[in-house]
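Next up: just one chain, as structure tokens, the form predicted on its own.
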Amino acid sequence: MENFIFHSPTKFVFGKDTEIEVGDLLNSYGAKKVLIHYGTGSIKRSGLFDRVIESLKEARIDFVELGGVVPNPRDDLVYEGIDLCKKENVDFVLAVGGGSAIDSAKAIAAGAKYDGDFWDFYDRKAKIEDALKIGVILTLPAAGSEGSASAVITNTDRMLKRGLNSSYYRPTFSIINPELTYTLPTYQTSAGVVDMMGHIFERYFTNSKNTLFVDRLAEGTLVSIMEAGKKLMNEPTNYEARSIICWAGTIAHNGFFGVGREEDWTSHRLEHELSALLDVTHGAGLAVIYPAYMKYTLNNHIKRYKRFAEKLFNINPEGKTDKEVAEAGIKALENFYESIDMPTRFAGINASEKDIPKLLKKLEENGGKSFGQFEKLTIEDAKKIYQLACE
């Protein structure tokens, strides 16, 4: 293991009916006026919004609201939220939703304590030095933003999707009630499964040595996610499966699986350009990118992919070369994605080979001509990976 610092200060409140505790939680952190930030209205149709409001009123906490967050959250709503927080003297941002609402809330929280343009942080022109406190009521397990120090925002004018890490982005508390995810469309549940698996893959595929302990933790979590994801295809109200998905999605991206090892994030970079250009659901885009990335990098990392195949998919190595075992593992991953109705090719996300030049241009604009830790790649390598995803 390499040296590491792991700090995850978020208080997690997990279980049935925990959303009604939000008022007391906010009081315990001294909140006086809260911005409730959410998506396109499902929390109102489900009755969750009313329960949250009742809890805040009982706790005598004032609030304002801002809905309208969409997948791949946009900068325009962040600006609106920042203005609202400053105008109303908000001191706490409460995100009610999934990763998009949470990421948008994080950017608002930082921007509300900054005199300039919040995008300065994403352009690396300024560093976050203060932010409003952030709370979360999770309704969509996927991004892990309820426990992470990261937030991804899309700049609509420049068609850029960028992520940013900051200790100020760690939520103060996160409420996770698996029952709130019962009514999620199957597509969103499956995309979330792919997303949280991807957060582990970005740490699992590493060149760091002596990582066996964390490898085993990661492998067990990935198998648990896949088992629960398959079960939810036919049993959407299975509480145990929902609980596994909710908690696994949280620890997949709070830094737990990154301790003592070098992380990669190449596949996420490749996918971000897809979702920025074509507004693809992030998890669906990752289901297309990961098999292509794995196939492209296989030859230089056969032993790592062989372990992946054996531990996640029980591929029997008898009578096979190491490469054949590794290839069987990648095929098994594709089969799993398809079994939960996720695409594995460009055509499944309405993309085509003609989009590749635009993707490469934005990829270079966002991060230069070379990238990657698990394997050092160039823009030409990225082109070949995108092409593999078309086949």
Second form
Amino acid sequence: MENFIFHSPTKFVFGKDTEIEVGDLLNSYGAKKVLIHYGTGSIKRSGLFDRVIESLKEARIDFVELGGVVPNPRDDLVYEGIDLCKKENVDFVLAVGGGSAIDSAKAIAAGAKYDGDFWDFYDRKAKIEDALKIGVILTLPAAGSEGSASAVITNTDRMLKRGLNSSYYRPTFSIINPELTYTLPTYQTSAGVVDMMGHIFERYFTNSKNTLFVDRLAEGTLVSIMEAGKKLMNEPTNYEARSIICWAGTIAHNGFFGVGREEDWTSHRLEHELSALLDVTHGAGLAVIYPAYMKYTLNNHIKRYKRFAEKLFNINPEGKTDKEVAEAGIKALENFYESIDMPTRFAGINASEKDIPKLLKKLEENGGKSFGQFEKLTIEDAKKIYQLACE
Ligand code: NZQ
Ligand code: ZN
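The form predicted on its own done, now the form predicted together with 5,6-dihydroxy-NADP:
Every chain and every other molecule in the complex is listed next, the one we just looked at coming first.
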């Protein structure tokens, strides 16, 4: 195991009815004025919004609200949120929703404590040195933002989707009630499953040595996510299955599986360009990228992909070469994605080969000409991976 620091200071409050504790929790952290930040309506339709307001009123906490966060959250609402926080002396931002509402809340929390343009952080012209406290009520297990140090925002003028890591982005608390996810459309549940698996893949596919202990934890978690994801196709209100993907989705991206190893993140980079250009659902985009990425990098990492095939999909190695076992694993992953109604090719996300030059241009603008840890890649390699995802 390589040296590491693991610091995940978020308090996680998990289980049925936990959202009604939000007022008391905010009080325990000394919140005086809260910004409630949310998406485009699901929390109002489900009644969650009313329960949150009631809990804040009971706890005598003052609040303002700002809804309207769209998937692949945009900078314009972040600016609006920052102005509101400054004007209203907000000291705590409460995100109620999925990754998009949480990421937008994080950027607002940092921007509210900064005199310049918050995008300076995303352009790496400035570093976050302070932020308002952040609380979360999670409604969609996917991005893992409820426990992660990241927030991904789209700059609409420049058509750039960028992620940023900061310890200030770790939420102070996150409330996770699996029942709040019952109302999710199947597409979002499945996209969430793909995304959280992806957060483990980005760490599992590593060149670091002596990673067996965490590899085994990762494999067990991936198998559990797949089992629960399949169950939810027919039983969307199965509490245990919802619980598994809620907690697995959180630990998938709070750093737990990244300890003692080098992480990759190539597939996420390739996908972020798809979401930025075509407003694709992040998890659906990943279901298209991962099989292509794996096929492209297979030859240099046969042992690793063989292990993945055996541990995740019980591929029987008898009578097969190592490469055949590895290929069967990648095929099994594709089959799994398809079994939960996820696309695995460009056509399934309304993309086509014609989009590739634009994707490559943005990829270079965002991250330069070479990238990747597990496999060092160039823009020309990225082109081939996108092409494989079209076939
Ligand atoms: O806007 P509302 O009405 O709430 O509807 C949302 C939205 O349309 C809906 N939804 C959420 N909870 C629901 C619900 N509908 C019914 N019932 C519920 N309980 O689902 C739709 C998608 O929501 P969104 O928040 O966009 O999804 P997700 O959680 O997948 O977040 C995606 C964003 O997170 C970023 C992605 O790039 C993308 O922008 N990521 C953030 C990361 C991080 N901060 O650490 C890491 C990830 O890799 C990812 O990049
Ligand atoms: Zn992701």
